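In the form predicted on its own, a lone chain appears below as structure tokens.
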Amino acid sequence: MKLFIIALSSLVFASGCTEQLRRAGIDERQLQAVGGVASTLARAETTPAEEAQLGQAAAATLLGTAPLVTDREMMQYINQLGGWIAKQTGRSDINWRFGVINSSNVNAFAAPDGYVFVTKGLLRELRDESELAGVVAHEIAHVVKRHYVVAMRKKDTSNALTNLAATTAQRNTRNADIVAQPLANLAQNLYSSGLDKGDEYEADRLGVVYAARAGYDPYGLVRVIAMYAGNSSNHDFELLFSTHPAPQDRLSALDKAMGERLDAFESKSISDSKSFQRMKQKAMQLADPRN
């Protein structure tokens, strides 16, 4: 795939292709932006600035579908809970940002550079704070292990790059805006198709560990996955089922990885809080955003 991207970048700047793009209204500045996206995705590693750009594009894609809730208490709550769990990862170099998306779909998402979101639909379905902690810890693990960054590199980027001519043929468009569009297309494709099964299993394992380190019942995430298994016909769970491994496969993998090693944490851990129940009640009452 890396060789494919490099070849595509070379093709964009080949004389014949370049001339066609110029005739379509793409100037030298825009051509350089196309090449910048290709070279960013072709390299083995990204710089912190480039990873931040990937994260911004992915977060914008998620929030373009549904906005964050505007309830200040709810946003403060999710950031405090998420921030505490994130401290258990040992990563002080990530600028963590947490939010609740105003969507009735039951799901949670992460994006490069420390973005973690849960939906209000998920809050409505969860029973206690340890379940929320398990889900948030799972998403934090995706960020820590850079699953989305790696997955973006694996995805076929040809559509995002070749369609750039059609979407950015505006002389006054800034380079940042030009680069954002193909990255947003790539992020949208990724969230629609999901991560590799191995990434999800790894995030499950690490999520249980992070939640336990934070003092939460380590079986919170297990109960959430079991809840997924019981809602296979619920349309609010559709995206989650289409982008994640089968719940039973996840439970089996977790059982094999955990065994009874975390049983000792269960009796000493946090299961629920009044704050969580208050946030759940708010989520139940929160109206969907107007289109």
Given for the second form:
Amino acid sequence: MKLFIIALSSLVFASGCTEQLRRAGIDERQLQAVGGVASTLARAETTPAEEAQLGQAAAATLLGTAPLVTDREMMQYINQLGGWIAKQTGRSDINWRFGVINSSNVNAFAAPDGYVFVTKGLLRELRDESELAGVVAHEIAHVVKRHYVVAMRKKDTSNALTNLAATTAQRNTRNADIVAQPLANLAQNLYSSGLDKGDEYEADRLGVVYAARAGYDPYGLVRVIAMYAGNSSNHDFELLFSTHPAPQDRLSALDKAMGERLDAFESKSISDSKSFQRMKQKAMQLADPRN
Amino acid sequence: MTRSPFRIIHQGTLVVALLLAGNALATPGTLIRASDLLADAYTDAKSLASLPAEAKLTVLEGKGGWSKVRTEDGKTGWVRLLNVRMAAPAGSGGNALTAIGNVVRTGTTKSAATTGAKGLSREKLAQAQPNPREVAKLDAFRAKPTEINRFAAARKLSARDIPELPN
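Can you return the structure of this protein in the form predicted in complex with its partner chain rather than the form predicted on its own?
Once more the chain from above appears, this time first in line as the rest of the complex follows.
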């Protein structure tokens, strides 16, 4: 029996695919009986250590397309603004990290384990700090709701996560390289195709609330989405549009969810700051990286 | 000279660009429900006209939950932002003036659109190598609780208890 377990464990490792075992007539219960290794592979949850690796790989993929801005003040600004909004989620256990990506494309991204990015191109388009707060809050919602973790699991046809689970469980850092490329492919695939529409609508609803909790004008995110609607033929918005529901649909969904619920907070809200306008000016003047 | 958002100007479209620049934010829209056109951006402001649903508007600017609009008969006033939908794109071929207007507004030159895999595009995502060194830089910029509180205090931002919105 012991030999069988070892043989089956190796098979699971070698194939990295529990589905093949099932097809070979070995059922879930037998699989679980195989012990620690197999149960690591079959379980439905991703551990915090695995999420940290997923986030790292996803962020590295994004920053592989364009680097962060080198302006320290801009980086400190986005981390303070993001930190203040993240505080309103009650999730101080998340390792929040924020960055401005030096790309003229207009977009914002999140990655597992607390990464949130906005592009220089987005900063150029926004009119006040409450609009930036709305976008950052939308991305924070993706992290809180683990949308990217769930989506990566769903899209994981090459078993990158299964292999990650196996190497993490073994604390085998030498195998880290084996999982790096499949994880990068997975992240690349996800950022090119986008999340489920339902995830985006949920992040819109939560983003509005987080920004309003932080003291900002609740309509900042709504104005940004209306601005997207007015830029439908702009090349710099291409990836944003192809990975999100149509701006009109997002506005209709927010209209339905918000109603007049947040209108009472409007007059006691903050819309802008001198710092934001200075950051926007810097973004306007910042050249794209050479590569 | 610093890089200006109006770089396109030297491409020979000076006159058109300047004509459009003052009007760059004007976007066509439609009212989705009957609303009063108000004299100012608050609920109790004086009503200038009663607008029917489906009224065609030009959106001039936004402020909080409000949009400043111009009606087809030339009246200017405020309606709720979520009562307006921006018009659908004018055909995928694009209206030349709209396209120029967008370029003026965003500072994107034609060259950026034609050089292919630049910036954070789908093409670049497919080609790029992961850059873990950039990711590592983020740790140094993480904001400390005292910095976050100073940020909020400088803007007189105070946290509010607001429940999540229904689906």
